[in-house]
Structures are given as structure tokens and as C-alpha cells.
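Have a look below at one chain only, the form predicted alone, in C-alpha cells format.
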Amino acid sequence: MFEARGLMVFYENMLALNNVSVACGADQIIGVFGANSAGKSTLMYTLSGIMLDIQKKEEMAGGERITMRGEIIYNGRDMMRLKPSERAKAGIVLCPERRRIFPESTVLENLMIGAYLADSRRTAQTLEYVFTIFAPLKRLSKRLGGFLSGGEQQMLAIGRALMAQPKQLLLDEPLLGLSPVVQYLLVKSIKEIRDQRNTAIIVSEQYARPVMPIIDYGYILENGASVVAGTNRELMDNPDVRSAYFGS
């Protein structure tokens, strides 16, 4: 069980997350939806531990002061003060917004970079799985990441995250800037990853429509606060949610 309780994140005098709590069971897909600047990426950075690195860099550079409060509990263990690398070793792996692949490395090199936590047997097995679920990457394995399409880069980013052997996968806006056809294929793949690898997934998205049908539970963020929560059916039946995300 992965659970965040009462998360508060302050940038100087700006409140980026306001008492946000989310929970994800071992076999669930959880959705976090909201417009730009709603707090989605801040939440994902906080869950993954990246926010600790951002906080440290700001302190060293004399930049804005970042303050965090709340709890992050994973399988009964307090993760709030653990570094991103320690969280990754525990199975919490982030696939960041805007892919963040290595453009001057090949597809295969990018994937192998993600495998630093795995032994050779698991690396080979996971690589085979990535090439199965994202078939275009196999024939493109020697192509530089910078020469891939947006959809192929997103497949690569998710594949690289899978190579790190996640038990709790965090996907930050994986559909950003992609065509509806590619969005559909990625959403189908996300569900297959959960079903086939028993990987719990939290996915944040501005575009709720393609993701909503596959989630078990979801949260709507506005101005850093969770304003609505419920199952996919409860959210889709909510008139405010339908108006904001489905245009009806």
C-alpha cells in the first residue's frame, strides 16, 4: 500500500500542495487530474523524492525556500525523508513529464540506463517485455532517442522506468502533446502493465478523458488541493467533472 497523507508543499509564500492525501493499493491504477499549475507535477515530485533534490538545489543556489510537510507511507515504511534513489530501490519509480530521455543515446542505451537496479537476469526479462509491449522500440533499438517521434519517446520513457523494476510506478502526464491514436495505445499499455506485471500505478494527467476508464480511483486537483475524489464511475457521473473534462 502506497499512501500520502496531508502533503503540504510551500514555495516561499506560495502554497503548491494544500493538505493533499492519495492512496494506491498494490493492484490499482490511480488517476490524478487537473489543469496546468493544479499541482500534479509537484505531487509526483514529492511522492518520488525528486522534490528533496529540488529543495537542496534551491538552498545551495540561494533560491526560493521550499518547505514540505506530511507523510508518505509505503508498505508501512515512512518514505518522506528518503532520497529518490532510496525510494527507487524500494520500488517507487517516476517516469517524468516531457519524457526526459537521453537524446544522444540509442533506444537500447536509454533502456539499459534504467536497468541500474536490476541483475542481468531481470534486465534481460524486462527488456524482452518492454520490446513486447512497445514493439516499435525493438526495431528502433539502435536509433538515437532524439530522432524518435513524440509517441516513441514516451514509450521509451515508460520502458526505461520499467527497467528499474518498479512496484509503484508514477507516470507524470504521459499523454502530453500526443495524438489521440497514440494516447489510446499508451493508455492500453498502462493497463496491461498493471495487469501483467502486478505494478501499482499513479498517473497524473491534464487529459482525463482517455485515462478515466482504466483507473480504479481518481483525484481532481485545483490550485494545489484535492477537490473531488472517487471511483472512475463516480467521477464520470459527477456533473462538475463531466463539464470540466468531458464537455457535457
The other form holds:
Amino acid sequence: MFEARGLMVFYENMLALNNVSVACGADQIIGVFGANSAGKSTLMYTLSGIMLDIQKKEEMAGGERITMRGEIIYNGRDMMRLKPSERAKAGIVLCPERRRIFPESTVLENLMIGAYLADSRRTAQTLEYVFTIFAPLKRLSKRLGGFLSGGEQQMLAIGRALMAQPKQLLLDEPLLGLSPVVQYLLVKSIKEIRDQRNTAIIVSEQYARPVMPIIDYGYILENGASVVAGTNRELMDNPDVRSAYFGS
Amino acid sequence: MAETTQDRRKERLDRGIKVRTDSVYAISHWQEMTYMLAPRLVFILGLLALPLILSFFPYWQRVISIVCIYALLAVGFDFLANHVGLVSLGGGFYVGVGAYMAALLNLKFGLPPVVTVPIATFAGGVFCTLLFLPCLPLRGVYFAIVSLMFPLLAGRVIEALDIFGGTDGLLGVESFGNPWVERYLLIGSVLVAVFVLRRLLIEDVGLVFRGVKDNDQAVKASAINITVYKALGVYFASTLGCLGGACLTHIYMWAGLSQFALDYSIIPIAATVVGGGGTLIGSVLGCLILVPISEMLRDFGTLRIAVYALILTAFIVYKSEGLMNYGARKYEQFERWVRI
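Having seen the form predicted alone, please provide the structure of the form predicted together with its partner chain.
The complete assembly is shown below, putting the previous chain first.
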């Protein structure tokens, strides 16, 4: 059980997250939807601990002061003050927005970097699994990451996150800028990952329609606050949500 | 309920007087006028008063002149690195070109300093810019490496070809005559350089410069020739360096290989880091701190470099914004605890 309660994040005097609570059960897929600047990425960075890193960098450069408050509990353990690397060790792995693959390493090297935490037996097994669900990567395994198409890069990014043996995967806008066909394939793979790897997943998206069928529970963020929450049925029946996030 | 530290956060707000000064009040009330002018006047008058304050210590008056030469280089470096996006290590080359040009004009044509300094400044700038032209498509660390090559190369070429006096250098260059001319020429140049460049940066051309730094492809896509702007940036920076070099020649009445020394490339960078990158005035402030320290450490020989490295490391690790950015924030904003 992964749970964040009352998260508040300030960028200087701007409130980026206002009292947001998110919970994700051990075998659930949770959706987080919202427009640009609603706070999706801030939420993902806070959950994965990257925000601590950003906070430190800003502080050293004399930039924005970032204030965080609230609690993040994972299997009864308080995560709020843990570094991103320690959270990854505990099983919380972020697949960042805009993919952030290593463009000058090959596909295989990219995946092996993700496997830093795993032993060799699990690495081999996970590698095989990644090549099964993302079949194009196997063919391209010698190619440099920078030369992949957008969809292949996203597969690589999710694959790299899987190599770290996540128990709680955080996917930040995995469908950004991809064609509907690729979006459909990726959404199918995300569901497979949950079913076959027993991985809980939190996925954030701007446009809810492709992801909505696979989620168990969803949150709608607006201006940093969680305004609506519910199961996918409840969300789809809500007229405000329909008009704002389904375009109909 | 007891208030814990978790319930509070520190808030940063602009001071009321800063907000008023940014608007029309700036020219209508003495408080706002003082708020706006005080830091500028402290800088200008302070710099102008330094030689007078130190008039009983002629040695330190000379140090102030050296400070100004480094300050010219540092302002050029700061401008080029933080506003045009070219990290130039060519400071030694600019100084050397200015120095040799002024010395040659003085010795071969018998021109007085009042003529040689302006010619060496502007022609030297053109000369440096032309030599740098082929390197301008490079960015980041590649430009830094190539620009570092110039001062190293120039010294070796003069040595190998035995031109311009070879390793002995050019002796017998005319001095400025009156030491006050030397002092105030340099201080005036630093002030003019800082305020002209600051003005330039808020003009349209400054917008393009910053665009070239942030995303040169987007600037190209706006039908702007970025090479022209990069060359213009290098011209400003090298002109300042050549001015420093020309003055240096007339101060020491000598031009030699040591004017291509890497000190002129490295110390301006250190000064910019200490003073605060991007502020221009900060780099002058950095020179005012670092160069006198360097003079005081002269007895320790090359250990100076170690002290420099320590200062630089400490600033990068603990205050990477630099003095000027830190000071400006304290001057313009205040902080207070607020409940969340």
C-alpha cells in the first residue's frame, strides 16, 4: 500500500500542490489527470523524491525556495525524507516525463543502467520480459537511444524503470506526443505489467481517454488541488470530467 | 494546537519600496530615488574614490589599476558567458594583442598613449574577433578549449619566429606620464564598460544575445544570423581585454610574452563566480576581492593558485549564486515565517 497524505508543495510563494492525498493498493493502477501546470509532474517528483534533489539544487543556486509538507507512507514506512535512490531501493521507481533516456547509450545499455539494483538472475529474467512486452526493443538493442522513435523511446524508458524491479511504478505522462496506435499499445502493456509483474502503478496523463479503461481509481488535479476522485466508472459518469477530459 | 516547524514556511516577498521604485514613484519621491540610486552611487563613487583613499600607499594604487584591468576582462567574460553563451578562456589573448599592438604603435610610429590606447583597443578587438570567427559555430566546452588555445599559441609563435622582440619583449614603451591619468582612465573604462553593457542587455540586441544563449536553433529559426551576434559579443569582450592590455603596456612600459599568461584567462572566471555570474557589477566586485588577495599572497609564490582554488571551490559549493545575486536578493526582498 502506497499512500500520500496532505501533500503540499510550494515553489517560493506559489502553491503547486494543495493538500493532495493519493492512495494506491498493491495491485492497482491509479490515474492522475490534469491540464498543464495542474501539478501532475510536481506530484510525481514529490512521490519519487526527485523533488528533494530539485530543492537542494535550487537552494544552492539561490533560486526558488521549495517547501514540502505532508507524508508519504509505503508499507507502513515513512518515505517523505528518503532520497530518490533510497526510495528506488524500497521499490518506488519513477519513469520520468519526456522519457529522459540516455541518447548516447545503446538500448541494451540503457536497460542495463536501470538494472543497477537487481542481481544477475533477476536482471536476465527482467530483460527477457522487457523484450517480450516491448518486442521492437529486441530488434533495436544495439541502436543508440537517441536514434529511436518517440514510441520506442517511451518503451525503453518504461523498460528501464522495470529493470529496477519496481513494486510501485510511477509513470509520468507516458503517452506524451505519441500517435493513437502507439498510445493504445502502451496502455495495453501498462496493464500487462500490472497483471504479470504484480506492480502497482500510478500513471499521470493530460488526456484521460486512452488510460481511463485500465485504471482502478483516478484523481483529477486542478491548480494543484485534487478536485474529483473516483473509480473509472464514477469519473466517466461525472459530466464535468467528461467535458474537460474526454472532449465530449 | 502547538505550532511545529512543519506548519510554517519561510516566505520571500519584494520589499514595498522595491515595488514602488519599479513603478512611476521612482521619479517622484526622494525615498524611492535613493533606494534606486544608492547601490549604483556606492559602486561608482566607491570606485572613483579608491585611488584617493589609497593616496598614501602608491603600491596599492597600482594594485587598483591591475584590479581594473582584470575587471575589464571579467566584465567581458561575464557578458560573453552568461549573456551570449560563449565560455571564453581567451582573456590572455585579448590582453596580449592589446599590449603588443599598443607597444608596436608607440615604438615603430612614435605615437603617444593617447593615440595608441584607442587604436589598440578597437583594432585589437577587430583582430581578435576575426581570428575567433572560425570558432564561433562551436558551443560550450569546445569553444572554451579552442579559445584557450589562442593565448598559448600566440606566445609560442612570437617565441618561435622571434618577431616583436621575441622572448625579450618590446622594451622602452612610453608611460602614461601622469599616474592619475592611468588610474582614472582604467576606472572610467570599467564604469563605462559595465553601464554600457548593462544598457545594451536591456535593448533589443540584448534580447537576441540571451536568445542565442538559451536556444540558438530557435533564434536561427527567427531568421537571425547568430554568427553575427556571437561575433559582436566576442568583439565587445575582446575590446575590453585589448583596452586592459594596452593600458598594461603603458603602465609597465613593456610588452612581453607574460601578457599572454593564463592568469588573464583564469582570474576573470574566478572573479565572476565569486561576484555572481550575469550581474556584470558582480565580476568587478569579484576582482576587487580576489586581485588584492592575490597580491597579499605574492610571498607564497605558486601557492597562490592553491588558495585561489580553495576560494573558488568554497564559493561554488556554498554560494554558487555569488555575492552580487545574494546581495541583490537581500536588498530587494524580505523573508518572514508564515503558517501554511
